[in-house]
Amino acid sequence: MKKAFAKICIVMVAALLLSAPQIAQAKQLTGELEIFSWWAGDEGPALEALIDLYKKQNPEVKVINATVTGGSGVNARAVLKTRMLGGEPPDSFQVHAGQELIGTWVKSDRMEDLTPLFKEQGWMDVFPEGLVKLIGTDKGIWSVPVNIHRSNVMWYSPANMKKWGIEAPKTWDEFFKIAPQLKAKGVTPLALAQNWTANHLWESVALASLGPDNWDALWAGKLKFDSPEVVKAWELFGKVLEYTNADAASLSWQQATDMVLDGRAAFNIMGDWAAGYMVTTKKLVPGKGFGYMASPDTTGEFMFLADSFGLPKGAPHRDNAIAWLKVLGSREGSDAFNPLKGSISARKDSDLSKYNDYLKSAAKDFGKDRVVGSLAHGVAANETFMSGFASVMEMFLKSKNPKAASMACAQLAKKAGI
């Protein structure tokens, strides 16, 4: 009887083990870990801080830092798509929280469910509920968030403002009043860089024009892309472009930031990785070496994006990847990475004493502002829309036709299932 009972117990335990998600990792990890991201150059030190922490915990693992350069991941996403569709996924890859993750890789059943890892690490209570919803579906949680970035930030030089006798504009009307004065001085009012930064600028201008309710309605399919409200946003964007630099297409976002710092331009609208660049690379002090404020007409609104890493199905070194994800989600990892990156932690319990004044202000705003998702950085729309929107932007930059751009977006939204 005892032997029979023991056999039943063994069978039950074996069944439980087979049915449980296989998250537990080996004690001594060896082999390789390929990390795929677009964090190179000035964003590299932040990634290296995470890799150093991983190596300290897993000294026998060889880390392959497979970065593909290109701001906002425009080049990396194309390479990743080829590898994923070709059955050669990296061990873990960078992906924006939101539709870039859910509407692209989760929808095509390419990711592993990380819910067991979240429960094991106690992350269900550590990350904001709203953020977890952006990386999850009713079937699971699909990535580990590493940061929160703000998209709608206007950067400027306090010293140059004083020299030119102007103040940073809180509204676009204020901007249009001082922009001609700046042009008369030979100063570009608003620095712009290559194509994706035009998408970035557009979303801040559109948010200002539409307001947060209509912005959310747009991505929920409740406001049409060819509506008068959206046409008006394109019209405002076209007017803003009149005060940008003619050589934008040839510049990186860092070079556009440099234009502001050396006085060739007055303002730049860029995500707060620009703060990371100015603090980490340029060694400037927030509030003194550079100033910041919400982009015009978006005070009280926080357009956010979050970088995250997932575990693709078929990852060659799965255990090593899970250990990597544990570093990313840890408080130690988060507070080592974000102060260098120019972002705030995705965790609710980060140590703000490690963050500079800009990041402290961003953390405060994130807690009280109306939060909306970024288009340019993967929160609001899936890969189909994002890729197509880049073509719409190229068309608009040549034609400056708001109605044509709106109609093209409406067709694109239909194709993308919005």
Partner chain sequence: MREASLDRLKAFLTLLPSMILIGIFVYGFIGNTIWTSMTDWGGTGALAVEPEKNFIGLQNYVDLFTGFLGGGFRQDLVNAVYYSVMLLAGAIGLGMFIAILLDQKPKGEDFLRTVFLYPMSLSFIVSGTIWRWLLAPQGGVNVLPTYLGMEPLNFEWLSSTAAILEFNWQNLFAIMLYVVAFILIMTGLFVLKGDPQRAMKRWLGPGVVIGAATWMFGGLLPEALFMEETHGFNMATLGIIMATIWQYSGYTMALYLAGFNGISQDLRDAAMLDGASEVGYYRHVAIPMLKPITISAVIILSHISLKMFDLIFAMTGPDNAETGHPALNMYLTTFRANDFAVGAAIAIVLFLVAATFIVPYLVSQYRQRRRG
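What does the same protein look like in the form predicted in complex with its partner chain, given that the last one was the form predicted on its own?
Shown next is a single chain and nothing more.
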């Protein structure tokens, strides 16, 4: 009897000894975490700030920062696809929130539902309701948004405005009044850069022409792409194009911004990463060195895009990845990242004192404006449509035929299932 008791004791102690390290492990994460993104170069420091924060909380985890450069993730997305198809997903990857994620990865059943994480962390209340709707479907929430960018912003130089004796136009009609005068002075009225910035300009022009209700209806499949409203948007876009620079296709977006700053061009429509470029790289003060306003005819509308991270099914270090997502969604993480990246936080409770004047105004607008999704940056439409739209745009730049472009879009929408 005594022996049996001793045996049981030994077994118990052995079991305790064996389980003890595992309990410790649950508190202290170890192993690796591979995060996949296209944030290198100018955006690298912002990502580093997040990684530092993660390392502070989980010192035992080795973070592998896998970046594939290329603006808007053009190259990274292709690399990610080959990895996922090859059955080698990273632990967590960057993706534009919205249809770019849903159309490609959620519809393919490759992502894990993050609703439990959102509920556990109380994120349902801190992220705006409209945003949560756009990053989720009826089956769940699929990614944690890190930042919010605004797409429909027009940039100009206040000093040059004064020199030329004009004011930044609030509507396209005003723009068409000013533009010929500028052209006569040898100034490009609107600076444009390579192909994708034309898509970017299109969405601001189309939003102005269609209005937010029709814009939303377009992507919900309720408004046809070959309807007269859309043809009108293309016509307006064609008219705007007449006032852009001829060498656009060989410029980067930064060079287009430079044209505005050094007075070769008057205006530029670009997302608010341009503010980050002008503040960080060009050392300009928002409001003085450069001016900003909503692109013509879109005052009170906030066309947004967001970067987010998701959790792919079969992630090799799932626990580490969830800890990473927790950092991304936290107020601390978001306020460490966004001032450096030049974007605003997706959370409603961010500490605005850390942000510059432009970002403060953007955060204010995000709170009160009508929020719509961007096409060029993956919120509104899936990748089939986006990629096809780039070729439609090339076709239009060559032929300048609004009707043909609308019809091509309609066919594309059918193919993309919008």
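By rigid core we mean the largest C-alpha set that fits within 1.5 Å across both forms. Positions refer to the first chain, counted from 1. Note that the structure is predicted; figures quoted are calculated from it, not measured.
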Check your understanding: residue 46: CA shift of at least 2 Å between the two forms after core fit?
Key -> yes
Check your understanding: Has the Cα of residue 87 moved 2 Å or more between the two forms, judged after a core fit?
Key -> yes
Review point. Comparing between the two forms on the rigid core, is the C-alpha shift at residue 318 2 Å or larger?
Key: yes
Review point. How much does the C-alpha of residue 61 move between the two forms, in Å, when the core is lined up?
Key: 5.7
**Study point:** Distance moved by the residue 138 C-alpha between the two forms (core-aligned, Å)
**Key:** 3.6
